[in-house]
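Encoded as structure tokens, the following chain is the form predicted on its own, with no partner shown.
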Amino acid sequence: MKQINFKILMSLMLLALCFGACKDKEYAIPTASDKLQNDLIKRSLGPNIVGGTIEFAYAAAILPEKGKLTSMTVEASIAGATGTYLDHRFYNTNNSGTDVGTAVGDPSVTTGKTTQVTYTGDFSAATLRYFYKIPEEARGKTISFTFTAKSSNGETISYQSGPHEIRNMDMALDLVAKDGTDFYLSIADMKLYNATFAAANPDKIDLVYLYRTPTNVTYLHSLVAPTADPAYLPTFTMPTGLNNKTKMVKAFTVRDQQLARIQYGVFVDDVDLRSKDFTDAPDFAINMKAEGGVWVQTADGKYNAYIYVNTVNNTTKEMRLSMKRLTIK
């Protein structure tokens, strides 16, 4: 009985403490710091790929009575490729939902690893966007960034970001395969070629795109290896010398955002390409659909790839596709 009373007493005490802790505190507007402040967000999503862009938004502010901003600088641990810049404008959204930019100074200047915007206007707060074009030198490495803002009263503040891993894979977007024209696909080159090129370079051709409407079979838009059974190559004669047995595994829901560039939050990464199992995989993929895809391994095992079908067109007999590819050996 005493034990029960003790438990009840403790429960009541905890309940009282809870009510005390949960009581709403009176809200007070926070006091702004009188020092130079900064913050950073990474805007780009997904794996960082050579040739792609890493995007940041860097904000800095100081009380107007304390001074104004004089410069923003970004230093990368590896110099960016051509196309790296710090936007010299900050943006507001108008009533139509359109971003309207306001220049704070002249366009940025990049010297080696450093990109800088020098302010010429009277601004005490601004958020500038930084676009880092990933160079070949960064493949398989990590990159870090130092963002720095300076104000007219002599203050300096910095923000570190990274390390950010750069993947080993490559990416190609919006390759247009057209039946009878450019319909020979090279995974090694990440390009489509015509029949003349294919006949002269048979070792480079991994897949053939065909559009067919045979009776009693749903074929339509298809990717077929040169070694496929003729039944999967209706009314088509494979040029002499093309003999790569490319393995394929269909994927119906792998809507990679970087390839699709629509709302899906899915990303194919190095580990996905490296670990995909192609045991007993066929050498054909017929009736491909828009927003579907196919995992691919080349005949020599050198490359694994993921091919995403952006769009198909029955009238023009075309398929627009995008690809991620990883060198395996």
Given for the second form:
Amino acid sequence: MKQINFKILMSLMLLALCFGACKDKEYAIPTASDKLQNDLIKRSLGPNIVGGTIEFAYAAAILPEKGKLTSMTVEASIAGATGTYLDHRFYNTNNSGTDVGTAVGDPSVTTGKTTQVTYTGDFSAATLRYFYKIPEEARGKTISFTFTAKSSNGETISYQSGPHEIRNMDMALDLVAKDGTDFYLSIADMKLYNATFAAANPDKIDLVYLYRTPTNVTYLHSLVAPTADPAYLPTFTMPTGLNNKTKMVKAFTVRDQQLARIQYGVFVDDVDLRSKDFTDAPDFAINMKAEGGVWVQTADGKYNAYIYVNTVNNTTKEMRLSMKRLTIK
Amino acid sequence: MKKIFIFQLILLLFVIAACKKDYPMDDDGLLITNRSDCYVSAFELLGADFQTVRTKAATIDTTAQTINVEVLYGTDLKNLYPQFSLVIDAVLDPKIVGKVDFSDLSKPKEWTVVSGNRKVRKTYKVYLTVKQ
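Please supply the corresponding structure for the form predicted together with the partner chain (the preceding block corresponds to the form predicted on its own).
Below is the whole assembly, all chains and molecules, this chain first.
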């Protein structure tokens, strides 16, 4: 009898639990903290490269009856390069989809590692954007940031971000190779040169851009090393002295977002450049297409690079290219 | 008691029968079937950028056991990835595990197709020509 009573009791408890679980909890609007609050998001994606920008959005707010915002300060562990600033405006998107800024004070002032905006208006909440230009001295190191907001009632709040690793590679964007004009590419300099420069500095030339339309075969926009077989240099004679055997591996789906600046979430990083295998790689890449690319290793093995083809133009015989380059030795 | 013993014995027989392998497998864990068909149905050749380097569809002669492929001018012949489509249950020997060097055009590469029952073997030669 005792056992039966226990079973009934357990069943009733279970039933009660089931009912309890089904009960709807009424939503209650959360009560805002009466303290100064802050939050941070990192807006920029991908590897942090010297010369590039790391972007943050820093928000702070306080109840209007408690006080107003008086300043926002960002301190970087390594002083940013020229061009580092904290935007003194917050933005709203209007009906046309355009960001419209509202200034909260004067433009930011950067002193050493610290960048500050002092509020002059009557603002209790604002999100400011911080743009940190990565300096040369940060290469291969890590950077941390401290974001601080102050309010008129004397409160101070901070948000730490980092460490953020700065890569060793370099990046060059939108180099325009033009057949017959500037078509000698130097990986070391990350620049295109004309024939006069190439003749005077043959050691610097790693690749030659050619646009040709031979009959029967497709050549179009091609990158060839100075040592390429003459079969891959139609109607072109390589100037004497150019003899770098640059290794190349074609790629097609490596649409690096920082190089391409289009929708794909692909990033070439230091480790990709360092680990790329160039065994048996050829010294020519024929018929390069827009959004394609080529992995490159210089003849002396000093640099590994990834060259992305942004656009090609058959009429003007041009190729717009961008590259990431890592010093290997 | 005797009946229980007989019942247990029958049950044991059932269990043993259930564990018996009806489907033989090869060293790669692939089923060995009764099919004796043995041929290549399609052939693809990809470059280092994993894009096709063919100028047109490969010509497959299942009687002569040859595959003729014309590749684009400027193809890097040392770093190619061949892909075979085979008749059902057949396997390829040797397996393709990475890039293949086709640069010596005078020596066609060879692969053997092994039928589903693993009893028929046909060796195909792959001839490359470069569009000029």
